[in-house]
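In structure tokens, the next block holds one chain alone, the form predicted on its own.
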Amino acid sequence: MIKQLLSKNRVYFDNNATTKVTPKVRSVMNQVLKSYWGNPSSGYAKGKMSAQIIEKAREQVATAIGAHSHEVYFSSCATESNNALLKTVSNIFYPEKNKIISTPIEHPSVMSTLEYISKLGIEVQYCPVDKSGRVLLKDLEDMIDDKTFLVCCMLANNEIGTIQDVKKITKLAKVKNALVFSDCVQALGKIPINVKELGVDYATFSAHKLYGPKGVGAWYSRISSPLESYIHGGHQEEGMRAGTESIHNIAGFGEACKQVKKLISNTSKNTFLKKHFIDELKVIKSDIIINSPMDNCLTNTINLTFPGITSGELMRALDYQGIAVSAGSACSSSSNKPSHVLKAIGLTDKEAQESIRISFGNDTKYKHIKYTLKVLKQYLEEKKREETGTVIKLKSQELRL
């Protein structure tokens, strides 16, 4: 067994799964819980104050994505938003139009919803992607026809970090009068987003991906794009989503969005750390495969294949050393199935099951990279000894951050 090198300090490299809530966001949420507990639907002062908190947060989210506040709606998470938009837009157009075109590398909440919709009579087609995960635009153009009412393409992939050219995709769709939906969850806080410039009709977002709380998401719907209610029983969110709002979570989302520009400004740091990590890792293990593209990719995201080592085995070894990484989307991590994203870019089942995802955060430092590389080097050296039958007991040592 590999000797444990770290006991107290933790290295967190799974920021694409979730981020920790910042002190400022926590402070705002605590203040709302303490002072703004009134029902925002009530007409008296205490209720109106709560309603103002929600509208302030709506403005903050809208500002972060380049939208108008009346085009932003709150939900419990991006998964709910993805479900709501895909299902209700389908209801609006079916059966006059019955075709959705998506990509094979979407988030599980989109993939599963599309699978459900397909059983109701909607034809779902998947446009192929290249080995970097980029949509083949000529294929997409050929696939869009008069029956297509929606093109679905995420802005930044959660597993490999690929950034799509959504502007071009939108232009292709608009020529044939198709609407465009984009899951922008992983992009917000990592790259600049302006939904007007992207030209999309619908987009989804989540607070806990940018140092806000879990339990709150949002979707954007262009004012001219069709939309209908999906939770009934109240007038909240302009009648689109009934139910008393989670005011403190919404306020936390708004506060987190105030930091978007600052978060984006830190991407240059992650660019350096990412390049250094990859360069050093190639020295340690020359046959390693880098699945994330080197250009037009999130600067915090690296997907790696370690030939001959299963992702589960490697994740357990790293976790033992205090390093948290993942094998892909957190929403499907309990499944033993190989990643649909990695298979879509050409990896075999075996290669996909030998891959891990590393996603840096705003507080990732060089010392975290250095420590992780030391752990990986020791692990790989010991594994090689075991495979050759020459296991040598490692000398007692302790590495510190």
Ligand code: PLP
Second form
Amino acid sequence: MIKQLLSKNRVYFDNNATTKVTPKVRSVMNQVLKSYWGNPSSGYAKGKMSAQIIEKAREQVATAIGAHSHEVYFSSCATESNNALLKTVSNIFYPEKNKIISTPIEHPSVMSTLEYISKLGIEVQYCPVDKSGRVLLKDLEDMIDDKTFLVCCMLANNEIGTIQDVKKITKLAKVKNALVFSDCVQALGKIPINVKELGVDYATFSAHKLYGPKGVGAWYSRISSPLESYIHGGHQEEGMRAGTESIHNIAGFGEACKQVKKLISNTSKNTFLKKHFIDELKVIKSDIIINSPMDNCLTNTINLTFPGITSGELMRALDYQGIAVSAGSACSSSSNKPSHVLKAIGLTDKEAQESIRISFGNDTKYKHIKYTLKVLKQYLEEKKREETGTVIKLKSQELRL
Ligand code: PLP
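Switching conditions: you have the form predicted on its own, so give me the form predicted in complex with the named molecule.
Let's see the whole complex now, leading with the same chain.
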């Protein structure tokens, strides 16, 4: 157990990294662990009961994304789903077709997989984005050619929150017979998703971004879209992903998906909190740079540059007062490299290293915003005093929520 030396206050502003499992999800998972431990592949009643739990969850995930249940496959996480789809679809088309077009702001699980498959001979091109992180559609249209078998573009960005016009991207791709794959991990539970309306061939999801458990993801593969086995072994997941299923995690994912509509109805609250937070921040620090676009952006996500303050320094100062924020994607937070997303939208290395991401959750309240603003104000004032060389002994006052 890590000894809790820090502030008693707790503000969790890193919901794009992961979310807290809800009591209802937890209770469903506990029930499954207790009563449905049979192997879903076994032919007797105990196994069949477990298989039924999985199929119920598959229906729940399918309903949340507007798919048919036989188009949903479970995996261990979205990183696995992204790997599975990019590698197997490439395998199906290469060498007859050899080109994938993606964007420079994809999650590391997509970027690294693309880098890997490019070494196998696939040509990967990155369509530029504008200052908001939006794909330049004219450029994309020009880039897709007869050799392109896949366009890969996330629906909502994890670092800055930009929502892409995937529907339009799909239309451009279809004209040239290219398939479309969209990482929808950050979008599920934050904006309405209907994979049929988006027109995508493949999409990926992760339970732990919407108050479900870690260790379970899913992918959508349209019934007519090519797919081949990724993990070889048993016949689980229609033979596409062998391995005995994590029944309790899958059930937890299904339960979390039942809340999707309710979660989305929260976005108007977050819109208000986000606007208030940004307005007040501009008063506290007039040179602050807001990297998240104001329109077509996740209402829970704000990416900010604090000129002159490194993200590590700011994160530590906030953590000391009980506020959890992050610098970019949790998957690359230990790399210390400037964020590829922020660089793609035009920030310098220095600016990118002075940026933090704040991501509100379902339970974020006005008092959390108010407290964070108070902490930031005090921190910036102290820093200014230090910089101007004035030695002032601050009374160690405990800030309260
Ligand atoms: N894609 C996006 C956009 C993400 O934000 C994340 C997680 O941060 C992932 C993929 C990977 O998800 P998982 O943690 O389930 O592997």
